[in-house]
Amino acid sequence: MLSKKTKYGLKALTYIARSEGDAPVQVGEIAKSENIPQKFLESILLTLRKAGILGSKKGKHGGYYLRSEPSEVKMTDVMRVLEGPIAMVPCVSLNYYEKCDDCPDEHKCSVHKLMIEVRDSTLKVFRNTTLEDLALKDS
């Protein structure tokens, strides 16, 4: 399941992406717009920042703005800035990939052939999707 943190991060994102002009976008905005804890919401765009993905500015007309082009902004870094991993089982990570301790061989592993199917259709489907993309619809 997405985690609130990333489904708010997201919300936040295409919030961002969605704001006319260059001026940086107040957590307060977006907090109140997309019904989302602006404490939580504070600690999300901090981590976007850190990521890269996002950049800050501070004072009177500050706020967070992107630091790329929403069309430059791919699925696969925000969700593994904010979820982690992209697949379900660390067998299958191309990142954070870890032997599973059950399991003697993974070439032979049902689940695993499962799950590198799962994963690659995930990352096609993020790889594919850029914030741009988010942006768009329903807009």
Second form
2 protein chains.
Amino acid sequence: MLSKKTKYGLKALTYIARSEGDAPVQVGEIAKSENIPQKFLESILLTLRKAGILGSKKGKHGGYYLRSEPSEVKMTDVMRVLEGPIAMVPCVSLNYYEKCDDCPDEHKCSVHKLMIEVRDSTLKVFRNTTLEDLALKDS
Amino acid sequence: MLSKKTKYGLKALTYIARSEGDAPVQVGEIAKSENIPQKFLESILLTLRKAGILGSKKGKHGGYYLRSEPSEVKMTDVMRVLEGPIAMVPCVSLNYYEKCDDCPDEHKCSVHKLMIEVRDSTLKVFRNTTLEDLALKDS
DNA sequence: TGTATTTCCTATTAAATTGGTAGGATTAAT
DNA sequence: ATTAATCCTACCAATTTAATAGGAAATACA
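Since the one above is the form predicted alone, can you give the form predicted together with the DNA too?
Let us now look at the entire complex, which starts with that chain.
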């Protein structure tokens, strides 16, 4: 299951990408418009900023803005920040590889084999989807 | 993340598929060979049996066996039984559809759009993978 | 018939994760 | 100064996960 954190984060990024002009977008505005608990959203946008995807401005008229063009914001990056590793098992993760302790030889492991395929196909989707695609208005 | 339940379940099914002969395979044997806690595995095989994927025989010389040929056991079915819906969000689930309460119009929802693509690509993998593929010995 | 062996079933539990909330410090515009 | 925004830390309740415990029911075989 997709966590609420990721869901809210994606919605917020889309909202920011769709917003016109250069003025930073405020958490309160996003929260209201997208039905997201504001305090929760605050923490999510904070992690997106720490990851370098968003920039922020403090104080009155502050808010969040994208650090790159929507077309440059890749879903691989966003998903890794929000949801963690894309692989469903650490032993097939590209960025967070970890050996299974119960598995003597992963080349013989049927789960490993299957999960590599799932990872690759998911990765393919995330690699050619950007925030620009998400921000297109009709489905 | 893939749950241990699913991981263990897949490994057990593979073990059974690889085992020679018609004799049912015992939980204890699988647990030992695959490093799975036996009691936990018991409950997993039980749900696979209730789902119609495995059959069982009680008592001495009892155990579990496949109800169909490995080539007929589709990963879509196995994964739905063990891990639940394949979709990452209920609003894109084919078998367990549920509307998001925070989302006024899912055709405009960027998460919806993205998750449909992920679902379809994962589904494609599961649809053309069977237990026979998993049971092939080398990777 | 009795005993060993296996699946079947229900309940309980400890730990981790998720989805928040609370409260205030910090920064900036006016 | 005052107001309004992000930033930061800590906490908390509910759910899920990964088991464990204990025994009932069925079966093979002596």
